[in-house]
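Single chain ahead, by itself, as structure tokens, in the form predicted alone.
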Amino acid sequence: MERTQIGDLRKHIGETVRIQGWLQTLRDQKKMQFLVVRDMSGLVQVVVEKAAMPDEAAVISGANVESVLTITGKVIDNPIVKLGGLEMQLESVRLDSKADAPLPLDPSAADLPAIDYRQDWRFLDLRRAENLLMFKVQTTVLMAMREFWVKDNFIEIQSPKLLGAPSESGAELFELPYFDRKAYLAQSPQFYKQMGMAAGFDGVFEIGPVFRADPSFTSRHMTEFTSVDMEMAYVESHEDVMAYQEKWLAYIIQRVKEAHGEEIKARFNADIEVPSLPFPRITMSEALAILKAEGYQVPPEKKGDIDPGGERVIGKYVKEKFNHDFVFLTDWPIAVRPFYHMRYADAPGITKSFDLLGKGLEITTGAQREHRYEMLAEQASEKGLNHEPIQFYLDFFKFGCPPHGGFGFGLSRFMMILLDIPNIRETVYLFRGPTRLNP
């Protein structure tokens, strides 16, 4: 007999079926046993008459909560039962895996322990219905991203994560021995997605891990995370990239709303709102003026950048003024942008770049790139970079390269704002931070 998903039992009223899943609760009474069994698709109550089935009842009595069971039984319509208005009458049971007791973490408990403790027992924490839904949503998000790009003939790439030279500024690098030399874990696929432009691929994207040796212990930082990156050719400015991203993002959110909107509201009390287009755009000079008018002082060490507190103030301002959850902060000064961002010809101190904030949290950095070899080499020198380690990258632009731009997008931060989850550690399958390498 094939396995039936619990969520499909309504289709099998009056039939004998087989289900497999976790024993979530057991009420072991004198004459009757009432089990709640869980699989990925839902919950069902199973009823056992002890006198009629003493051997099976003994197996169930010996199974601790969170044990794995295979149950065969008849599906009965019973409107009194809260779990879907049906139940199963047991015919046979098999204990596939007995859970130890007591549980270090009960995934069905109303009160949860602290997040660090739950990270120690992440596999149990992931059994919670909220986490199951979150990763179903993330799967839909990733599928929608690919759908949108593939429709536009983008090519998916997988760039190396072991690099001979840093792909960004050189800060926050993980360095490791590589035979007789040093290697670095990739901070971004930036150089290699731009190689796709030089290769004649009009649009490329990558969804993969990146690494930052950042000692931050915040609710928004990780040392390893999934970056979503794209690059597109023949752009006129960073406005083309922003216009593309907002359409891409609205499509993704629409797909999530269609597939999971009601369940997200029930589980997370979050409303999925498809954002209107275009997103608001604010230049960095305007953003700094807004912060000043709001009485928010950016820390002096930022020098043209905005700190997380400032991002939250801008997010609140945009929500109040534009009734929008997203805003592009554009035209960043060259001091806080990497050498490969294109600069305005009539304002060489300003880059054609942007960040995207969602609900006051930075989720994207993007720009039009400098594709002219001489300008790129000059800008690298201005930043004090030695050309030798990055000459392979500079060579991409020696033999013809179209104007292009792109962005890097933080998947886990996006999940935070989509589901109103306050800590990034909750949105990643396994968290990596300065003090966590296990499980």
Contents of the next structure:
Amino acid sequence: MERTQIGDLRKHIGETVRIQGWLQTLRDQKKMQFLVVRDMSGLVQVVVEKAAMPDEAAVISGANVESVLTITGKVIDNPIVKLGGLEMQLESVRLDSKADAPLPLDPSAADLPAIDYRQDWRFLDLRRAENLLMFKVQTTVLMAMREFWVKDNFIEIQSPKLLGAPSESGAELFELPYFDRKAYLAQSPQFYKQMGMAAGFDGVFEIGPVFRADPSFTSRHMTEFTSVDMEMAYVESHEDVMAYQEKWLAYIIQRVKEAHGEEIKARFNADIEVPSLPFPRITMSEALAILKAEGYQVPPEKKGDIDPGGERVIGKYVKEKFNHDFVFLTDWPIAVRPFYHMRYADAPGITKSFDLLGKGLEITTGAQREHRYEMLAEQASEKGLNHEPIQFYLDFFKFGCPPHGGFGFGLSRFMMILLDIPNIRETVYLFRGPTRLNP
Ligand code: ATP
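Can you return the structure of this protein in the form predicted in complex with ligand ATP rather than the form predicted alone?
Next comes the full complex, this chain leading.
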């Protein structure tokens, strides 16, 4: 008999069906057993009359919670049952995998252990309904991103993660032995997505892992994370990239709302609101003035950058002033931007760049890139970069390369703001941090 999803049982009232899943709870009474069985699609109560089925009842008594069972039984409409107004009457049971007792982490317990402990037992933690929903939502997010790009004829690329030269600054770089020399783990696909522009692909995107040897412990950093990157040709300025990104993001959120809005409200108490377009834009000099007016002091070592506390203040300001969750912070000073960001011809200290904040959290950095070889080489020198290891990159711009721009977007940061989850570790399948390489 084929497996029936528990969520589909209502279509099978009166029939005998086969379900497979986890034993979530067992009430083992004198004459009766009441099981709650869970699969990805839902929960169902299964009832067993012990006297009528002593062998089956013995199998069930011996199965601890979170064991995996295959059950056949008749689906009965029963309005007084809380779980969907139906139940199953057991006909046969098979214990496929017995769970040890006690569980190190009970996915159905009301009290959750601390996050670090839950990371140790992540596969059990992931059995919780909130987590299942989160990854269903993330799947929709990824699908929607791709849909949007594919519709616009973007090309999906997979760039190498083993590099001979660092693509960004030397800081936060993982180095590893590579035969008789050194290799580096990619901190971003930056150089290679720009190569797509030089290769004649009008739009490229990549969704893949990147690595940052950041030793800090924050609620928003990981040493390995999924970066969502795009680059588009023939932009006139970073404004074209922002205009593209906001449409892309609104589309993604619209898809999430359609597919999961109600369930997200029920499980996370988060309202999925499709943001209005355009998103507010604030230049960095305006942002610093706003922070000053709000009495927020950015730590002096930031040198024109904003710290997380400042981002939150801006996020709150934008919510109050524009009733918007998103804001583009534009026109960053060259000191805090990489050499490949294009600068204004009439204001060479300012880059044609932006960050996108969502609910006061940075989720994106983007810019128009410098595509003119001479300018780019000069900017690299000015930042003190040795050309030799990046000459292969500079060469991309020597033989015809369209003006272009793009952005990098942190998938897990986005999940945090989408579902109002305060810690990035909750949003990722398996967290990697300075002290975590397992499981
Ligand atoms: P931050 O200032 O928060 O450290 P960043 O300026 O180093 O971020 P970028 O290099 O611009 O970040 O990376 C692009 C995007 O990737 C960020 O906007 C963010 O969404 C995400 N991101 C960056 N670093 C991390 C990290 N360590 N863990 C998870 N996501 C990250």
